[in-house]
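This document starts with one chain, in the form predicted alone, laid out as structure tokens.
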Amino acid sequence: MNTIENIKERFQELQSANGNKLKSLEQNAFDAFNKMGIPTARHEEWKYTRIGNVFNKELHFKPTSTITPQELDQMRLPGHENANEIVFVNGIFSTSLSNVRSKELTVKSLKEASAGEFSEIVSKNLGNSNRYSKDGIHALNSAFAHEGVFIHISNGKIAEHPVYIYHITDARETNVLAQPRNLVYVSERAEIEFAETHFTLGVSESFTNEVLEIVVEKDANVSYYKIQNDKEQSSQVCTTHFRQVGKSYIHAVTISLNGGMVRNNLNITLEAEHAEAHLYGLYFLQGNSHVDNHTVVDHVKANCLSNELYKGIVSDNATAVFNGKIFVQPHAQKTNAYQSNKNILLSEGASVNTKPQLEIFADDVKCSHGCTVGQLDEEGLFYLRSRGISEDTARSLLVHAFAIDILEHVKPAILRSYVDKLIFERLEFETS
């Protein structure tokens, strides 16, 4: 049975059971997904990402495993004896493995939100990022939505403690189809910090179909942070969106370090005046890695600031893809919008291609955007020569001065320690 035979079984099995509200939603994703299928190079928003390649693996759902307490101890980030911790396994939440620490912190599944007291913002919320990724792979996660967690933050409260979500995937026995799906909702007045990483156990292949809708209401605060360090094969797509529906405060994060095909969509929308949202991201990628970061910032109303920052390495025979779209709306007037994306080439095997792109439909803006390719500063890396320092701890010092205007964004130190200590054992791997 191939890949799409055995989507096809699972989302049958899942229909035929009771109770769930979320049906039609889910229909109607499915019937999409069958439509639109797997997006070819001849998709424009996927014309330098083949995933084709990972549906031609016989890919399986595995919704039970047998994950220890023990075995996530390994996996767990730095500063977890102090977080709410939100485990899927294999895309599907598991309640053993999670600690929701926070009192000010609901956590339940869609599905149970979606016949209880929040049914109506799930209603409301469930399923907005449909607008802005229109594909196959987005629908596909949809139809199974159901299965994924509903996050609440109550009105005026700050969380105690960061929420951490982990996603393992179980790939010691057969490869593995992964659809996690999570909405959260931030109310007025809120503040919230989230961390969320991927781990692999075991070589078979995997695919992490995974989609979270966050909705930040007035005054709320948020910020994200997104660490990739999984293996080889292991492929992800990971869709990130955000809705500022009143005046609030963003900051994410995406920290690119290792896997093997990796998509990231990062889609913002500022629905209310004096929205703010910052965007920074860094990609350090080795081997035959492939990165394809795409953002979109949606400025509806005015007096809204954006400002995107992305930086990359890239080296041996890696590929990094970045796509970042603004959009300033008519009524959007007063927009306040800068995106950034510089790159180093490390090895003549590494590439980058690169879109940054503006439609205004306003008049009384200010919007820049631009990108830079190149190599290591030789003139820097000659200065250091000069003053004794060795060839290989020079390149080392001058990559990460590069990092660093990403690194010093990760405002948890104990979190900006553990990337900036996998970007030093990088930088020792690369110049050993």
Second form
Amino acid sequence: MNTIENIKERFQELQSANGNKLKSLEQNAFDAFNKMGIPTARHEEWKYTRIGNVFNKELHFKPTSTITPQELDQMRLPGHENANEIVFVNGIFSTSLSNVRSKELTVKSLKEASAGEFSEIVSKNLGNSNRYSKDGIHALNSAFAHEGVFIHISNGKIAEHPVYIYHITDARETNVLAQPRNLVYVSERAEIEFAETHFTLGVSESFTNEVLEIVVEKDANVSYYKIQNDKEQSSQVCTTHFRQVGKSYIHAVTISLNGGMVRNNLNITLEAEHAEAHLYGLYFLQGNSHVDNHTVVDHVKANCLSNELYKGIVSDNATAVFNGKIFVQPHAQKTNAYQSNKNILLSEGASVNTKPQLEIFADDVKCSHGCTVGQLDEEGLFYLRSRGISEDTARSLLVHAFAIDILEHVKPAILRSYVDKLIFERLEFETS
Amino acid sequence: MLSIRNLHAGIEEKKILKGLNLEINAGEVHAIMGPNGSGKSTLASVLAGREHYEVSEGSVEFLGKNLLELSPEARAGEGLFLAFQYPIEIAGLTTTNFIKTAVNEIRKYRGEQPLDAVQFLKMMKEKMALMNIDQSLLSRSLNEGFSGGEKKRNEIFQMAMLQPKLAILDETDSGLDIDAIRIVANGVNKLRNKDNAVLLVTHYQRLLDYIVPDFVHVLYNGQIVKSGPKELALELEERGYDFIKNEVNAAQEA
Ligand SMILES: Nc1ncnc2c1ncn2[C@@H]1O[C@H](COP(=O)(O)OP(=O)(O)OP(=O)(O)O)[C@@H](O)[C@H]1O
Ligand SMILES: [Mg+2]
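With the form predicted alone already on screen, would you show the form predicted together with the partner chain?
Once more the chain from above appears, this time first in line as the rest of the complex follows.
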């Protein structure tokens, strides 16, 4: 049986069960998936990322797995002692491994949430990301939405503990297809920090197709750190969709270091005046890895600010893609929207495709965008070497210097030093 | 210490140095003057090991080693230092971090233990005071947004930190205000001893009032065409380069 047949069989099984309020949403998504299929290079948004290859291997759809707490320990992020931890194993929420510490935080299955007190929030917000991701991959995730998780951060409270989201793929025994799905609702005046990361156990092939939707209410402040440092057999499509429905502040940083084929869709819609969004990304690639960042910033309302800076360092035969769209809708006057993408290629075989796209329908706006692709500065290299610094160290210092203005945006000290350590390992140099 | 013999060097098709000879001994200060474009910075770059210059003929010996065979970092390790005419800006790398790496890489090259944080800070403080440089400048990205004078002072600060055997100062005085020239000169003088040497590239006699050279050389058309005592600099200041050019041309015609 191939992967697609596995998926179809599983869908029929789940749909025959009762009490699923999300049935029609799922059926529509499944029909859309059947119609559109896995996106090929002919799809405008998938030109450089051939996700179809991932499906050539037989993948098992969300196989059950047991991860022991000891095994989890090796994968936990620093600072976990104080964090709320939400753990998915092969895309399925694990109650036993997760740990909710803050009373402001409620975590439920979407199936449950869509029926209870949160049903209105769920029906209003689940699937909102569809409008930016019109493809079979996204539909495939939605077809199984009720297995996902709803996270509620309550009114006016400040969650003093960050929320760590782990996606663990257990590929020790079989090839895995995982599909985590989350809807997060951040209430008014809440202040919250997320860190999300992926780990794979074992060396079988895996593919994670994740959709995370985050609704941000008035005066809320959300930081979101995504750290991708997975195995080369682990491919992923991660869609993170922020809706700023109130005047709010978001700060998103995506750090991609390792993985097989990685596609990130980060969509931000500014739907309330004076909302502010900051997006930073660093991809530092080696080997044959492929990382594709597609971002959409949609200015729906006036007087909002968005600022985006993505930087890439690409070595060996790795490939990177950056596609940044900014929409400024007709009523979004006084928009400030900035975007920049800068790349350095460290080898002949490395490549990057970068494409900014601005669609501006309002006239009183300030927008800028720019992209660069270059090499390490030879003059700088000579300057450092002339001071006795070996060529390798000089290169590392220059690469680090290039990356630093993204790293600086990893604000929690404990995560910053974790990311720094990963970067230093990659650069193979010590700092004392 | 440094012995340059019949050095020919250029870039791509262009010949810039055309048979240059120069001998520098420990304890000496040499000044090189010469019209714009005569090859002074080229000489400095070739000595420091900048890659895109090609040496087609001649030899350079530094402290008994064939300098031209060494990588730029090994030259620094052996004790060569070049203060750049145009120091490079590097965003994202603090001067402190840079200089600490440099100090310890050079120590490593010489088989010495790296300085620990306390030793390093002590040395930094000392040299900062010597060069009248502020901590805030060193916490910033290397040369980024530094004024012309600040960049030059930073070069000499680096020299003070690395304690080279031979320091080549390429127009370090250009762009410095009168006080800064005195500070830089004072710094250089304090670092002088019988075991090291200085090669100054300058256009102005003024610097030589503070750092008194043992020899003044005139570089013209890729060669050292005249050498003399410090008074030669005064003469050049007064008369310009024409009399030298005329001498050279007359000699060539003869
Ligand atoms: N990268 C290069 N490409 C082409 N020509 C070069 C290059 N670098 C130097 N030159 C040329 O070589 C000659 C010598 O240049 P150099 O910088 O050594 O002069 P200089 O004596 O230091 O002059 P200045 O007093 O203006 O600093 C000049 O004619 C210059 O244009
Ligand atoms: Mg010059």
